[in-house]
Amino acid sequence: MIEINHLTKKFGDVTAVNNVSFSVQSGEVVGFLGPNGAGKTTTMKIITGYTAPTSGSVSIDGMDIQDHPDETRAKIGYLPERNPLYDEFQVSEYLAFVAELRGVPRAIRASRISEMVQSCGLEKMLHKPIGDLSKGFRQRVGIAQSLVHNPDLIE
């Protein structure tokens, strides 16, 4: 599912990721461990297409992320550490917005949103502004948005 080959990322004179290679097969659950500053977040940003590598390659389901950015992003559900949410949106509005952005077909959009609401325990929060939610519920909204399009890969 993920194939990383000789991945390197430099920021000026600083090498954040140095010649990293690994693969993750479909169905595997893996953790990314290391000390602060080891390049974990930078590697995740490269895998998800938010940052370009200096050298090396990343493939998702056999497709290079640089040659097929839209197709590979569509396969990924990503929840960054600092979850960017729109505070003025109600939970239901936000999930509908993300589902549309992620290309969830209109015919199944409501059922996917309903499934995510139930899975993430958001039933009582649907009509509340995201800005009024606790940190825990904001995280749940983030999880729901990262899964609403039924991605092949969750990061």
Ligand SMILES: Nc1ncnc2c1ncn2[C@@H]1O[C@H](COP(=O)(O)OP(=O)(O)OP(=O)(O)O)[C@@H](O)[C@H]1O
Second form
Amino acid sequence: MIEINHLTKKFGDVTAVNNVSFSVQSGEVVGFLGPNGAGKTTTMKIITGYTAPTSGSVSIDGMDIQDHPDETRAKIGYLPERNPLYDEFQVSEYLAFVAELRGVPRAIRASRISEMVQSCGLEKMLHKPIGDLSKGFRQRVGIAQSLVHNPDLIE
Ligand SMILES: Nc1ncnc2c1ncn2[C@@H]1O[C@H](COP(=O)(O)OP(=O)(O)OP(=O)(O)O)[C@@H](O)[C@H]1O
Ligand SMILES: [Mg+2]
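The structure above corresponds to the form predicted on its own; please give the structure of the form predicted together with this ligand next.
Whole complex next, starting from this chain.
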């Protein structure tokens, strides 16, 4: 599912990621461990297409992320560590917005959102502004948004 080959990322003099290679098979659930500053977040940002590597390659489901940026991003569900959300949106509005952005077909959008609301336990929060939610419920909204387009790869 994920193939990383000799990935390196430099920020000026700082080598954030130094020649990293690994692969993750479909169905595998893996953790990514290392000391602070080791380059974990930078690696995740490269895999998800937020930043480009200095050298090396990443392929997802057989497609190189630099040759196929849109197709590979469409396969990924990502909850960034800072979980950015729009505080002024209601939960229902936000999930509808992300579903549209993620290309969930209009005909199945409502049912897909209601599945996410159920599986993430968001029923009672649907009509609250995100800015009023407790931290745990904000995390649940972050999980729901990362899964709404039924991605092959969840990060
Ligand atoms: N945008 C940037 N500009 C310059 N240096 C950066 C940038 N992003 C990361 N770095 C540097 O790259 C190195 C790796 O950082 P990274 O955030 O990937 O580490 P990490 O493994 O996620 O650490 P942590 O466990 O603290 O989250 C660090 O030295 C960091 O200061
Ligand atoms: Mg980090």
